[in-house]
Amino acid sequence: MDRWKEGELALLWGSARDQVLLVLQRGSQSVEGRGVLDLSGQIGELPGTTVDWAGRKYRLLRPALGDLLGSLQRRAQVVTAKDAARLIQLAGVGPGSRVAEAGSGSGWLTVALAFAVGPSGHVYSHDRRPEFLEFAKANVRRVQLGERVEFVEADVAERGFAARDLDAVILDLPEPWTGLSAASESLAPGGRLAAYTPTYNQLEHTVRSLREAGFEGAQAEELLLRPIEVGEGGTRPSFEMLGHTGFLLVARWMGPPW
């Protein structure tokens, strides 16, 4: 396990409801709405040490993806964590992958992709609206993943993607079918295209267009998340659940017709 270095992003964990994401630095720093904290003594220590602050004890931990997503700001509609994780799996994204997305939005999916590709991978995030690009860029920088992401102001239906031989393309657009031509030009043979669509009409149109464009093996699904209330002798499903958020679609680009 690596020791803490100055400038790292750290999670100050008091409980499931009391967590703060901050940058580890020398000297006192102000935590908005919480007070002042000095973590100078933690630099060079191992993660997991105890910190006394404001009359409470905290652990200083390295943040996981869920912690990063929970710290982000939102502007446009976001791809939820449950859907982002499954999109990454469906698209086959992993360490070293080169991925393009169309529709930066608030940057939540961008952060999840940047986390998944690791230091050796790269994400090309496209949006035609500069205000969304700037907002997404700020979120990505907030969680220190900016070096893994290149932001491109472009309508991919008109200008295509910024890179070729990609492992995956993810479309989060109102009309995903408009990006299929650009995706086929940029994907490596066997590369995967994934799309996130809120409605049945969008899903049907996209699948029809995928088949017409020569993509193979299109499959669609949705994820419903229902928490479980766990208690001694009284465990039951929660009355509240995160239901329909969007349909997840994936297909493979096999190259020009055989």
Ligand SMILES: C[S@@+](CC[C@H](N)C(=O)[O-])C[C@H]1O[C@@H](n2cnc3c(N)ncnc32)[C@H](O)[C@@H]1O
Given for the second form:
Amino acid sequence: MDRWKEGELALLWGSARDQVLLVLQRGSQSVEGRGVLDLSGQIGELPGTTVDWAGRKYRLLRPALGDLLGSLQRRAQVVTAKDAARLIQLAGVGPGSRVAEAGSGSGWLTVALAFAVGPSGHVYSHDRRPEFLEFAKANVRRVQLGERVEFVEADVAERGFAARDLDAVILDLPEPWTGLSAASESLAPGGRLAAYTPTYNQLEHTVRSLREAGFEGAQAEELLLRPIEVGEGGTRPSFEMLGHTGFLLVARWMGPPW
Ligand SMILES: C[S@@+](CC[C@H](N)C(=O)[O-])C[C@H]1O[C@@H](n2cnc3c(N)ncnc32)[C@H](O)[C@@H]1O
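Starting from the form predicted on its own above, please write out the structure of the form predicted together with the named molecule.
Expanding to the full complex; the earlier chain stays at the top.
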């Protein structure tokens, strides 16, 4: 395990309800709404050591994807962690993948993709509205994944995607079918097209258009997440369930017909 370096993102973990994501710095640093702490002594140490702060004990840990997503700002509708995780799997995204997405929106899916492709992969994130690009870029930088992402101002229906030979294209657009022709031009043979659509109408329209455009093996699904409240002798499902978010769709591009 690597030792802490100055400038790294770290998770100060007190309990499931008391966690702070911060940048490791030398000297005193203020934590919004919480006061000041000095983590200089942690630099060069291994993750997991105890930190005493404001009369409580914390551990300093390397953040996981869920910790990063929990720290993001939000504007308009975003792809939540449960759907992002499954989209990554459906789209076959992993270390070293080259992936394009549209639109960037708040950058929540961008962060999940950048995390999944690792340092050797790359994400091309497109949006036609500059204010969303700036918002997404700030979120991606906040979690220190900026080097893995190129933001492109473009309407993908008109200008297409900024790269070719891609492993996957992911669409989170109000009209995903408008991005299919551009996706087919940018995907490598065998590459996957995944889409996130909140309504049945969008899903039907997109699947019809996928078939017409020559994509194969279209499959759709929905994930319902039901937390379980675990209490000794009283374990039961939570009363608060995250119900409908969006439908997940995947299909393959096999290249032009032979
Ligand atoms: C729902 S948001 C995406 C949310 C994002 N996936 C997230 O997790 O934060 C949809 C975005 O698509 C962009 N958009 C819509 N049509 C587009 C197009 N044809 N080309 C590029 N971006 C488009 C919008 O500007 C908007 O920012």
